[in-house]
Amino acid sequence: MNGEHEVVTQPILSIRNLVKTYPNGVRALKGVTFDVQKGEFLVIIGLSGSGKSTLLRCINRLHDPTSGEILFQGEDLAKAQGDGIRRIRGRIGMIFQHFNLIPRHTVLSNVLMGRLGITSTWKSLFGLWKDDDKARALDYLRLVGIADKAKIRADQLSGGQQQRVAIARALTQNPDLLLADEPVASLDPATCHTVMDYLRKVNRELGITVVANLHFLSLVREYATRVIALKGGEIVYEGSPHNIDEAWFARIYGEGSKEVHIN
């Protein structure tokens, strides 16, 4: 014994035997188990219907899991109810494929919506935001490179710009974990990289753990620190994005699949 103690870090997120069965009998998740370490950029891949979106929506309780544990910073989200779910969501930001912005509101107003969890409803309805909330929102718009768009309507932005607004909105929550459900699926290839660059910036510069669903393996290899592949609601691969060769690709997506490019 040399007297040194090994430092054991607790995962920020631990999924244990997670099962989700929908009312129609479809088993979207079949006992999924994995850990996410603080600071990771974990990417989840798989065909449409493999359970990727269900998994993310169970983590932030947009969907209720059927059974299993979702341990976030030591607290089981699967057991949370009412105010507990709202409190948890304050620490988990989420970005969606279709942005979910309010088109007729300004960019700044959309970003401030991320503060709804700690702002009274009537104040938000009348735009009575605190000065420090506005300053925070502008800081995050600068982070994603569109502070100059703060006063224009959200529907005047391009798709990539709207997704950057959605990232800024999620950041105003001060989340410890950021979930991104197919964040670039509706964007052109060049814009995909721009949005992914900002997500990586959030991960590296702010230290926010990111869990993202992606389709294109070229993006996965460039941005992921680790990959989990789902097939039929079960994990079929977990490891480095660079170890997914042709054989793994065929196992995950099926022989002859053209849905995902392997570059």
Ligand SMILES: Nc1ncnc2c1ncn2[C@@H]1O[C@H](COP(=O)(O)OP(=O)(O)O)[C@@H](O)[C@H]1O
Second form
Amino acid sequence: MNGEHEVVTQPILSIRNLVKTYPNGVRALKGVTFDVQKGEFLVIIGLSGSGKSTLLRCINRLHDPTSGEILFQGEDLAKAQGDGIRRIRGRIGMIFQHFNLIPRHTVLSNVLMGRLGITSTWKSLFGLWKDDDKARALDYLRLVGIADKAKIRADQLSGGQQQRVAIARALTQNPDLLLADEPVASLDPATCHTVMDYLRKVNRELGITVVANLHFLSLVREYATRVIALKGGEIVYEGSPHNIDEAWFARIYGEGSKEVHIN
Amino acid sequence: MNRSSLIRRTVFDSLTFGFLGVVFLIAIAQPTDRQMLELGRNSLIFLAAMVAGAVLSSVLNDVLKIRTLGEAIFAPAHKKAQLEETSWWKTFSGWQLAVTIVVMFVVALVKTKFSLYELLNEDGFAGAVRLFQGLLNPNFALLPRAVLNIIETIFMAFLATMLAIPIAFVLSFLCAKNIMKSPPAFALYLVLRTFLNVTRSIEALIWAIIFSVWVGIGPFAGMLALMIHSVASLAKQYSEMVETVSDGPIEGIQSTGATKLQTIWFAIVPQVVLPYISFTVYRWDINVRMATIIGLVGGGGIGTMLMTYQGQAMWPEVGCIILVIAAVVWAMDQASAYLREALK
Ligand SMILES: Nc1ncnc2c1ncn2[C@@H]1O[C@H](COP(=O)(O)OP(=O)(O)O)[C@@H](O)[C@H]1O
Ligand SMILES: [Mg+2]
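What does the same protein look like in the form predicted together with this ligand, given that the last one was the form predicted alone?
Everything in the complex follows now, all chains and molecules, and the chain you saw is the first one.
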């Protein structure tokens, strides 16, 4: 075997032949296979309906995959059940397009939700958080530059601020992997970059692997270390963000489509 | 025309035609009381009339192309859209509706023994005048006792509401479709839903009669009756709120590795708390009014007192009691309206 030039790294996440068919018969993923290396900032692109959200939600088992393997740190997540699923979710943070915070709770309380997975149900229902948990929550709020808002209700914040709270919530889980489903799609262009910058900071400074769905190619080129493009539930491109030329663009988004720039 | 609208049309038409046929038959044959009590045979006659009605409906619609009322009501939307406007008296369905309603009205007059004579009869009228005079000159000597009794009623309603809250709270999640998704959970959901629907369809008044046999006549029986009814009503209203919560926070909490209970507590409860409180305040308000009625059958409180004095035709005393009830019901109504407004 000629392994001289191959760097032997164990991928943190390895997806094999992942298929997801929804109960209504829609085949959202038709056998997707790829690896994610530790420390990567992998971006998934594709038209709306191409299966990006489904893919992310299968990884942390918000959806149940139909078949295939999801190897994460040596364990097949596709086979997990019950408490196993909860443990997996605890190790994987997720942020969403619409932030998905609890509007009536304070920012700090929202960030503490990241500790739910390792707090006993009864303690959490009575709000008996450990001092350590609170300190950690505040640390991450500081990291995303929003510690001064800790006591304010989450629904009083702007969209960009809410997304930063959501990032802090995910970080409080102490995750090895961060999933982001169109994290900036409902933000205005200026805030977009702030939030993306924080995600990059998390990726580079904390060494957390990021897998994000994004819409705008300009953002992809700026932030991604590698890109995967989905079309109709299948991978049609895998490689560097800088190699996506016009021909590729047309293949991914369909003939006649034009790139829109966002600054 | 699809199957379900065909079935609905046929059932509707056979009911109206069957009804008209049977009324016609009774008017002609003038059956005796005895004959009217033969439920088995009469059911068969009605069934036969309905079958004839179904056939008639089919013949009219499908052969003669005359639209019946059933067709006019239950035809699929795309068919209704093609219709032209015509005045109702030029259509068969218009006449079918008019005739059915007129005949129902006549039957109702006969059944309720409607009588202008009784209404305006001099003796009866004088009695009513005495009653109103009494009511309009309340005997305020009774006020202290009436106030004590209505306090009993208010707290009976309060206790019934308070005891119903935790039970309805737990049931509301078990009766919400968006939570009970897995097959065994869905089965439990169906069982509970049915159970609560049956419970709710039994009036609080009936529950009061049941409980007054069980635990003896008095406020305790009335409270239990109100509680059962409140559990069923609140669980339904609460669970409808749970079914409208947005999924975002649920996914957000689930993704952190939270348990089912944590997800309900942190993602769903904050979304439903205010409507819950609002429903509950309103339920207390309703319960005070219901408690008064329940008192009439021995459920205790002001209702029982009202019954006692009414039975002895002591109208000035009854007038005082009614005033107290009206004042309290009005005050509760206002207070709960303001509270609910503020909680929106
Ligand atoms: N819960 C669901 N039930 C049924 N079909 C779904 C569901 N969620 C998504 N789909 C379908 O699966 C396909 C992929 O959707 P999605 O993963 O949301 O794509 P994307 O995130 O790329 O826009 C679409 O055709 C969508 O309609
Ligand atoms: Mg999506």
